[in-house]
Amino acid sequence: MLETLVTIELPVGESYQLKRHRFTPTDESLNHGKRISIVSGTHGDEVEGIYVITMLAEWLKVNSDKVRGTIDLYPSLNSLGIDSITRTVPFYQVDLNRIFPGNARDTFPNQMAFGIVEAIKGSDIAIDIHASNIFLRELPQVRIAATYAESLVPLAKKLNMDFIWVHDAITVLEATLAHSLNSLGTRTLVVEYGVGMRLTPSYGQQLLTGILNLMASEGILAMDTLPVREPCYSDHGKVYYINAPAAGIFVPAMDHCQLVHAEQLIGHIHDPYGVHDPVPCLTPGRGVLFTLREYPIVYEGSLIARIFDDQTGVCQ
């Protein structure tokens, strides 16, 4: 069922809509009283969420005798600047997810932010699909604040995702809908996978399978677990940096997603001119690079890249 649940006037006749589609069980003597909400579009920039909310809702019209639950989707939660290829709120410049849990008397993001939380608040389990910005390529991953690791990781392992990674990141987590979710009492997952304005079929199908495992394992499907990765856990291990040691163009000598060894070479930085040499970039130790950068223009102190110094040889 599709529905509207905010809808807030804007100048010259428009006006914001927030929208979900919702699927309960046919049977409603089925229903084991549990709801997950799965959302994406919090940046209009990200559209591997979109993609995965569209592969579950035809999965899930064609299998609608598997629910057991209540299922919500909402595929953009900032469709205007969806309409608008924006990642922020059109016109006011916001960062959607930086303002949360927003205020119903505040500025138009506010009522927005506000509008959100209320709808998905209460659901057992929220799953926050991002892509990277249009500069870096992520692996496939869960971030968890470390305050909520105990209750999200056990949820996080069944997701078929390669690496989870739980960070003290809390100046910036605290004014995410994720923080404002589990705040409440809504436990809820970011998951992080791809590059901005770009599809990744293959991560989205992963992701789609690990949805399907996760509504499985809780119960809110009818049907038999499914076979999963064991993914890296960022406890067990350290997280490298990389960044770019001098402006220019960064070109990778690397593939993403691969093992790496000290010392080894990711790519080089290009002088547009000519003058100085190709300056190159180094691992600082070993480990799974999860993290590359995309755009290849850079400054000094770009983030290039980021490693898991996996500890457990899980990775490997």
Given for the second form:
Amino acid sequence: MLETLVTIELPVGESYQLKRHRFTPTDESLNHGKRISIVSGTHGDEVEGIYVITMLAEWLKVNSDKVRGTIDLYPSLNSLGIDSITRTVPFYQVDLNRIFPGNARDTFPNQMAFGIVEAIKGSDIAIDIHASNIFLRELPQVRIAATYAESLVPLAKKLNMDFIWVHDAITVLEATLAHSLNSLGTRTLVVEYGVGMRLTPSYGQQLLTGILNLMASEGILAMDTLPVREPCYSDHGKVYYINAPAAGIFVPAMDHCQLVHAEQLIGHIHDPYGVHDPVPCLTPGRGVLFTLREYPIVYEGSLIARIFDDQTGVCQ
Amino acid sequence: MTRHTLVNLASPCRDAFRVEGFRFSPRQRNDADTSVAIVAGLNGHELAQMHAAAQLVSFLQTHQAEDPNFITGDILIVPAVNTFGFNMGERHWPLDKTDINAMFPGFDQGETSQRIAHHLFEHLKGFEWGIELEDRRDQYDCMPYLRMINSGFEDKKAASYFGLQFAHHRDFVPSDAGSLQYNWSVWHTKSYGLVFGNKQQIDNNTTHQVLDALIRFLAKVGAIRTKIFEGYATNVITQDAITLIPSQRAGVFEPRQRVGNFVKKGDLLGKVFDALDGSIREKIYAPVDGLITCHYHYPLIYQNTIAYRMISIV
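Given the form predicted alone, corresponding form predicted in complex with the partner chain:
The complete assembly is shown below, putting the previous chain first.
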């Protein structure tokens, strides 16, 4: 059932609408009462999540007899941004994922944020799907604030992702959708993979398998769980950051998502005028290259790559 | 006066990114009675803020040339931080759209805007007073006001030195965490945000009003030796004195009251028209007696957007 939950009038002949596609058992007596929300499109330059939700909706239409709970799909929270390739909320230039839980009596983006939280809260589980931005390509991963690691890591392991990254709680991240929902009791996982403005269908298929597996294991779908991969887990290793040592154009020398050893060449930063010699970017340690620069123009400090040095051997 | 390049960053193709600072000191720096840093233009839309800071540089330079004893404190003025943004009409760092004013205290091994914040903050730490000149992030025309964040290190008494009508004292919110004003307070600099102006515009009256306020503050904390008229006895207000008046409908907004006007409950504040057929969708009335401090400043207004902000005596 397609529902419109929030309507905010726009100035000229249009409304912002928050829509969701809700799937419930055709026979309500089969509803075991659990509710899951799958959301994407907080950032208008990220379309990987829309693709996964689209595939999930198509799967649920074909397999509606398996539904044993409430499955809510929100493919494009920032619909104005999605339709205009704008990361932020257009006109306001506000990052929607930095103003949650929002406010019904404040700016348009704050009203959006408030309406989104009101719509999703009460769900038992939420999955907030992000692509990377246009600058970086990411391995399929789940990101979890350390505060919620105990309750979320067991869920994350069911999602068929390659990496679970538990990071320190940062004050500014308290304004994200995931933090708001987690603080309201909805166990919310943030998934990130691929690159901005593009689709990576193989990663999308990987996550779809994970979401189906999670829903099966939680009793929301009446089916056997699916085989999923064992993810690397950041608590058992170390993350290296490689930032650009100079400005220029970065040309990678290796592919994303591979095992590397220390002092290996990631790529060179070239001077567009050719005055200065290319500057090599080397790996500081061994591990999995899970983030790699996609957009070539860099300033000093631009993120080039991230490497996870796994101490347990799972990622080898 | 001495001029310093505080941040210098190579660009892939264009001229280097440089942040310039202007330093004024007594003839013997050890004789400085106090120290004040003033920073503007952390985003590239703050034209009025950059202009006011630059006019202050000019004022201090002229008076220092006339009177070698004019400067009595250590003063650093940075009129424009995001110069690349100014030159492109961009609010944020042009490549990755990150907000430099969300990156403090910065990180020298981090991303580009974190490094800019780090290098700049290294020059801004240790001042007794810190003043950030800034615009509002939303579309409002407001009376110039002072903002203090409840950090345990704000100085409410000295807020009156600016002589502005109002100082807004509010609680910390998570989005303050990376701001210059908040991080100054973490490093024990008594900091203020001086908020004024509209995005990408300069109003000469407001520039002079702000310039007067800054000169008054510098004189009262002992950073310069000059005579100046007294300003207002500043009212320090908190959230409970503020009334927010939203537009119930979206459309074309026509404000009928200006900032600084006193209005009575029931007075007409503005109208919202249907953008296509021209009919009146809504008339907005004052719900209380009070002073208009801000009004929405763009012809198109979204539903439930705050059209007016008022303050009342509570």
